[in-house]
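Taking the form predicted on its own, here's one chain by itself in structure tokens.
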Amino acid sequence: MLDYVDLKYKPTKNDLVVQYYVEPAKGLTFEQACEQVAAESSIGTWTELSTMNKKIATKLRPSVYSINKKKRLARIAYPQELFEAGNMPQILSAIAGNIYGMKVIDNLRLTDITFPKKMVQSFKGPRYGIKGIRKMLKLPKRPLLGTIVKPKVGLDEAHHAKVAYDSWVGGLDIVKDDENLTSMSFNNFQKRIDKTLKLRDKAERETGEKKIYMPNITAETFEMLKRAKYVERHGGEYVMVDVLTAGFAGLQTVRDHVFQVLHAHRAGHGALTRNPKHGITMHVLAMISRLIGVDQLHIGTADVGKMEGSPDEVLEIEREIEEPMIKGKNHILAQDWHGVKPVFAVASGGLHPGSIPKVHARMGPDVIMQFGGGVHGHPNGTLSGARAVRQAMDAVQHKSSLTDWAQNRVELKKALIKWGEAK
């Protein structure tokens, strides 16, 4: 008897609904595998229990209410009472915990979630979101342009700050630490903040434009809070966290106690997302990150840059997925979630000036484009690389081809000679 499979069940507004891709182990039916996934992720286990009473079974039992054997998709509706509101680690320990280690499945992938309103409102969501960031930078329409200081690690504080300065005066809006630069023996966090923010102020005076620095505060949780406070005292409006390696509990703490814009780097996501049959989709990680409260999130470049990820895989985050559980024209970073602010998508990884038209066409204006080697690898250095990026964006804004726009702009012309234009 399948106690958890109920194809007549209709999810209620108080259910947390999860969609899984399921591959049963040899000898088991699809229904049997789904039965065990539902049991292990909620109130059940591998055998009958003397401690299970009718009240628990009736009130807290989830229901496998939808099965698509052709696509190997199953949807399970969980009563919200199974979860502690505002506690993302507990929620994930249930719906993305022990079930991955069960012998009854060969592969399992968490592909989508819908959260009930009460649970959504137990999280704070983004403090600023897209509108708040655009207001801060006074850029109401165009994509934001940024760079990551390269090399990733190795520069001392003064050289790091100078690279940032050249990037800003060249025309970029944002400079970001890389994911593995924190506080090093050769590049101390506090000294880096002091020197970089001073040159940020200088760049703002010289260009008349707002400039942003995103220092990486990733560390032990209390240390992250100390670093964020240091940035705040020195006039920094942003901080960056490697959200997966820091953990969702650490991310929640930072969101609750830090008042800067929160930039989320997804370092480590491939361990969860890359296998198309197992793990958790980036779509789901993006949902969780938005719910907790990041303002910006790396989602990939739609196969334009160096990182793995097809256009469909990236655009399922920024736009739509194959079988969305929340239908509508908005993508998941901007869907109407009971007042939760939308999140700025970040495209980063192998981009250069010639990538801009294609990324813009695929991802639209509400995207932050970040260029590392595509700025600092310019034949004439960082300043020219930044100018080339800004010139390429100007070409897109004026609906001109990059080739035509580059005729009288030597920085863009040299960038196109070196890297070409993404097709």
Second form
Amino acid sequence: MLDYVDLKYKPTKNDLVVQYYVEPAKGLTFEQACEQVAAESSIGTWTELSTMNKKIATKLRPSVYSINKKKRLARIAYPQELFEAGNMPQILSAIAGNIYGMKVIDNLRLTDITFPKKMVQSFKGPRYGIKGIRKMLKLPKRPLLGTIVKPKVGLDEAHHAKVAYDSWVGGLDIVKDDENLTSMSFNNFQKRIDKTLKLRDKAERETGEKKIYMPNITAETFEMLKRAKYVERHGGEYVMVDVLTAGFAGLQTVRDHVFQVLHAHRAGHGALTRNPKHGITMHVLAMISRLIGVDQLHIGTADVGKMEGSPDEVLEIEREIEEPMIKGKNHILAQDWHGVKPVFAVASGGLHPGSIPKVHARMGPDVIMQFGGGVHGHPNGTLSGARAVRQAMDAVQHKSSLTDWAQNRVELKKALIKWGEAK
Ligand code: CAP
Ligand code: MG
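Switching from the form predicted on its own: structure of the form predicted in complex with 2-carboxyarabinitol-1,5-diphosphate (CAP)?
After this comes the whole thing, all chains and molecules, with the earlier chain placed first.
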């Protein structure tokens, strides 16, 4: 058998380096499990092969070069020739493929990747990124404020557009579809686009502010392209894709053929990310999404809202990771990365006006905050809900407490009475 564990090996610039959390199955040593993981994810299999030759074994053999048994972490350096540049499904079929199902491991989690420069540059990366979006919205500093039309599905096209309009004139920058709203019997995609974009134009004229609509184009790949074209023809600058359910191949197609800003919803990520011992971290999914080229990505709310995800886990995506694999490699959405543009972090899920100071303090200004229930659940409806969100943001910008700011702002006052302030 080939020997993949080589603690003397030093990864080169041409290696793709992966860090795994590894729990070996009963009866196996840590090294034995790592050996099998390295083999199955590259050139090997369960037995010796008559077809293996020296050339393959020396050129393409990965090295398990670092082992931390206490933390159960192993790092494997793979020669980049094992991967097809620009092909994310192929890369994942290797480093996040069969290995999850092997009997030799009880649990396996992909926790970090370092891509060689050539591979990074084989993907397009975000078309606009944070700078491009801020320029489009003429908002150089503050967090962007958005809502998700609620109920998630159920409203017809006209009601959907009216809810969007109220949200915009109430002071929000962005309105988006929910992840499970596409083209329904009661809410047709094209009709929704027509009506909603018309009211977006009206809201822009009335407020003098740039307003954004993010329609969900998630569907079969060709259909996504058709829907994006339709949005483009009708003056829409954004589209949204559910990146995990559409799949990374679909996402690559959209990035390569669609010219709008790309908002990435991560519905379903919990199936991969939630078990701390198994799967793939959100950190890695964020890296993959950035490489392919989303402009905005849901990363969680740092424990403020309804969704699971500790502040550490969320902030390591936006800010720093505890033990970067290479020096200076942090801020997964914004780190310097061979010219790949930074991605806007999206905080969404159970947020309301009273959450704003805490989310802002934790996640900083380069964040898009979204409020679904926290706008449309306002006692006086959507318009008041949107106003309350904008007022709460104004309070933060003016360094005032929400309670003080709410004294003569009835919308915020009512929101705070209903939901309180996140502590
Ligand atoms: C928020 C949301 C988002 C999730 C996504 C929803 O609505 O639209 O999809 O929060 O979570 O449908 O729940 P609310 P994440 O504001 O009404 O909660 O960003 O963690 O992937
Ligand atoms: Mg949603």
